[in-house]
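In structure tokens, the next block holds one chain alone, the form predicted on its own.
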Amino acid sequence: MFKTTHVALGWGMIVVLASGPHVLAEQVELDVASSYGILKSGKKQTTWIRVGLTGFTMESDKERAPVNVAIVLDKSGSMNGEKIERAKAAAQDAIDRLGPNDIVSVITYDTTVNVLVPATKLTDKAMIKSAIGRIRSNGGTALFAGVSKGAAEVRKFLSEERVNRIILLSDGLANEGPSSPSELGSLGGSLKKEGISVSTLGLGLDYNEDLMAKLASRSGGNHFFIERATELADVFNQEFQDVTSVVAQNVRLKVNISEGIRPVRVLGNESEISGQTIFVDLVQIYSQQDKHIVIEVEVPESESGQRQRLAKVSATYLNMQSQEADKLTGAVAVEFSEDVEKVEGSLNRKVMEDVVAFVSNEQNKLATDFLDAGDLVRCAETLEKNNLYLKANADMYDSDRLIQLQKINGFQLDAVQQRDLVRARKDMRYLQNSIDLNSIEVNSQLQVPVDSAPAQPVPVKK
């Protein structure tokens, strides 16, 4: 049975009701909220709405829910040397951050897979830290079958109660099974429906973005993209501060558009169309994580005046503090005026920064398509006015989150001049997944230059 409460109300009007004689635990936060508050009147147009959840702040490590997790290591011959023993370590302090009500499983896989630890309770670190000690590297990448038997473990102890989650690490590409981004992808969209998220870390240069980032994206986990194997331990720090964090999980937004109102496209998470209806699932929301999607919506003419709801929106999610499921509901609507002071005055910029983040996120993935057809000048000149896009709206709004984006697509753009095309890509993805699911933190490996020397500039077309 839901439990619903908090009212709130404005152009971006939150309405949520209390039911239920009980004690009432922190709640996730619902905001939903229009680019303008009001509308030019006379004229049909386009405009955005912005749904979001923020996790409420977990004040202590006590308070977190249980985890249910899957370590799969990839062992194959690339992995030798300084790659799998800084993989062993990081999995060994992973083990310490976690206590005995959690539930751990190590899977490696090569050729073939091997559980190493079946799913148990983290009763004996000591145990399990000698068992990933005694990894050795050696034979192909079956990438596919060693995502299957971490998910195979992990249904062992499958609960709404717990976070359930598979991570991933592999630096090669897939050849045993099934070896196909949409392959994978499938496998992490079916896993997501299950309640189990997998979150992806490429190790170097020669492992596959694309499938990466679509099994982490599919299922709602996080990709990483992770050029030298002495940043695994952070990474992995990263990760498991991200499962050890979950306040919300099998999240799911509901989003009627008005009647007379056109949703034209939904950035952010994927999302299903269905008429006037849209459907997102956002898996799981962590302390103090704002999780959101922008619409864009096509508005009718109408006169000055005149109020226009633009949507309604639920939000259901299951409380990993209370264990109940919660429900949370709200609305927005724009008024019109002929008014050209008080439509400009009614801009809400914290929506604007976030519609910018997506849009210039939509350019960053139509680089990677031109990109992957050989076309590096246009390809340079999309990253290049994505570039400028970036730099006047962080102008605009004052916003810092918007300049660090500037930063990387500048960061992507010297390395696709300089023809340092591999790494260019893969931080091109883990940038694209990063702004599509939200991710709290938003960095570049582009930051630190290689050693090798670059190669002939690509001329940029002005």
Second form
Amino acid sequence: MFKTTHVALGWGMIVVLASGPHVLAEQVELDVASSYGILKSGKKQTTWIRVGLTGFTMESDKERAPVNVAIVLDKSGSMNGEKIERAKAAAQDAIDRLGPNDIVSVITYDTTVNVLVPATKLTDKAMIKSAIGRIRSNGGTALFAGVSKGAAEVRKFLSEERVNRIILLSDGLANEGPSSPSELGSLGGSLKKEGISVSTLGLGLDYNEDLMAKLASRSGGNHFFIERATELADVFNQEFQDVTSVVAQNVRLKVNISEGIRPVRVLGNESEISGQTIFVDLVQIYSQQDKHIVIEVEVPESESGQRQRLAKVSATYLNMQSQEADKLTGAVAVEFSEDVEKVEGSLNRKVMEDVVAFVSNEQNKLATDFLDAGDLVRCAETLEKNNLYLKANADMYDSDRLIQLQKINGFQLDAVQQRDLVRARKDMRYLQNSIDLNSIEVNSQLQVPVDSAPAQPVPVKK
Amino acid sequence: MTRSPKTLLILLVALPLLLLGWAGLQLLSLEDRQVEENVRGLLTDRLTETKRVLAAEIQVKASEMEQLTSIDSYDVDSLRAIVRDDPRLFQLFVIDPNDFIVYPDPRSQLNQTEREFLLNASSLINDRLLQKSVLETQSDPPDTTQKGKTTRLNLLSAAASPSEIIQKSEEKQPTAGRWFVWYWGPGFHLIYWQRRPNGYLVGAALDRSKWISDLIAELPDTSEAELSPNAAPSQSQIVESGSKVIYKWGRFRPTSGVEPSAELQLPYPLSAWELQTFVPTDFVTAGKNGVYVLVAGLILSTLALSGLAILIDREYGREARQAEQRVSFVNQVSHELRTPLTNIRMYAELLERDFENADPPSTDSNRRLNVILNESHRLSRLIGNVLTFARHDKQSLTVCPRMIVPDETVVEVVERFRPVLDRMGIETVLQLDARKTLAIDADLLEQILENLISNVEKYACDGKWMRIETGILDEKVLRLVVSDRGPGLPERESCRVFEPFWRGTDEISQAAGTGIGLTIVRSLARLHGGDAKIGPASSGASFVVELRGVADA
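Got the form predicted on its own; could you also share the form predicted in complex with the partner chain?
Full complex below, order starting with the chain above.
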């Protein structure tokens, strides 16, 4: 468990300018920095630009933005028993957390979909809770249709001033209607454009983590791996904590990379690189959340003493406290020097920490690909290398966060070595979503001692 | 009677029941078909409603896309901004009047979705499929605009019917732009395109997941499907390309592999989609109550008919017993009459001989005695006939053939009738040619001949003429023909003369008779392996009797 703290801005940051009519209202902070403030002159090199937005602290629950949430519950046959009961209890608790200005709808699905509670203002909590209490499980898993109906309910009250979200709980493979990760991902992408994100809660060991993680990632929502139904209440709590602490919404970044500098890739959130311009839809920022991306760029060789602007950044968002559209701009530049010590001294640890986190995340995804290919040896190798990489960098930058990530990688490596592949894979997708979307908390389901986890023979994939 | 009345009665009960059952089953299956037809109609109506909803939604999308693709400046950044922000879009594309793709330009730096689009749609653009379909539509418009014009004229003259206006609005839409269906990845994708006035073709590839999700949002969920009026437990679904289920709704869960109760194809551009609906099979094949009603009805009819049959049986039985009693009474009386009659005849004959020997002969007494003799002969024939008839009815007649010369018997009988024939002035012609011995029952032959002669005496005495022919055919068949010159037989009744109790006329003036004479003739002839028929006659009647001589014993 780890929280990123806002540390002093790096050398490379030139300007952070906040423009908005409401000076009184708190602002999201924009922070643009490069990994080195000074680059070695006379050679072509790769460097990283970090663009971060930090959510302000929301003082009390009263000032939070109203939410418009659709709870989409899988009530297929496999949910029978403890799972459905826990899910119902968690959903009922969640209802209790919300206020009269919030809008809630409850959708259940098995083979078909049922809009149990159409989108309504939360004035009659008891009615909604009793409706949830009456849910009985059986049938198939029409996940696509469940999300579609959830989206339709959210759309009824769709507003920029509300936090619009679908919370999807499923424990099984989607088997009715469109059910490929690409189709669900595409749905998530389109919902994100509408301003609706989908948080997916995968329960147990039988759900399709690719589908659930993709739906969440592409829509800008959270993805959770919940191995035991007993944890459902906590996860619902965490999710609603996030939903009710959104301080900025409709957050869009536009990064103009200076001519001559080549954008290679964007690490983290889904992005569009169109020529020299990068567009990122960050969807929303929670209270105190550090939302950021890292852009890998190729800088051409330059003479010592030269100064080069790397990028100009503009961020637009809707301040959920003031309900005003705000705009932030920033830029980052580097100097060139022959002096290696000077170059080393200009290192921005915070930027590097995120670079390492994202790079290790890419390695983690690679390990998942090896796992899917049935190449357990290379999967373990990749995780092992990643572990070393994280360890080295954690030491170098004295980062608790990287140690945390290293631990989780270690758990996953152990799980792969013990052929506990289903859990390992689900945990990997869980981690990957958390890092890409800069979740406030990064968790692992594998850190519990093995003996308390249900022992199960796990077939090797393929 | 060969069949027992019991069998007849059982048939009487069984046949109507069978008929009733068959008709009932026919009716039931007809009703089943009708109910099935009705249910199917109802289900199809519901699907048609769904189809309408989907078509309307596609129409909305078409007009949205029509607006969205109305772009006349093709600046890459602004096009990208549209794609980036519009949740409905997968990608936009622009093709210039020379059929070259302007956006996304494959030679420029592409972003990820542009690359993905070109990868999947390259053949669509390279093969100029859209352009070809443009050519097709370009030949359409003049026709459509003409229609539009005439409609407008109609409107001006205030003669347009509402349907024409609808027609116009329906036709106006597709002329501006149209859907194109393109397959890649998980299924078919919708592309909407239009040709701008500047000659550029602007197309929008829609995000498949988004429009499917939007269509699903328009369709009923399970509880809505159940709330609708005349709701039956049902399940409807959209199926793509025959097998891939897109969306299901309704509470009913059909077993897999069951054929849908109703199906409906969706119109272009959703023609790869099919609407299907399932209802429980017992719902389609109506209530099985019909069968219960039928069975109950059959049981009731069985009871009613059986009751009736028992009543008829009882009634018929009583009458039959009464008739039997009467017949046996007549039989016994006839038997009782025969003994005194025989005595009368014997003593009358003795007396006749006495008179013949008397001197001088008493002609008067002789004549009276003859009357007594003739009448007693006639009475004994009558009794003989009654007894024969009764025995025939009981099937107790037997043939006792003896070797005889038939002609002798014939002459004997004719001699016996001589006094009567003489008195009535009937001229008798004998053409006898049966002088060989044959194995024939003489009593039977006598009785046949007596009956035929007494018929002539009774009915044809006006002709004053009778001829009896005999002959032997094939060495062993005796042929006997008795003809007269009487009134003859009516043509159309000639086949009925052998039926018992039939008489030529009901006139009281007619000679008396029992009506069983010819019946006995035919029965006896048949008993003897022959037959009795009406022979050809120019005037009067002619009866032909054949008796088959029994093989030499």
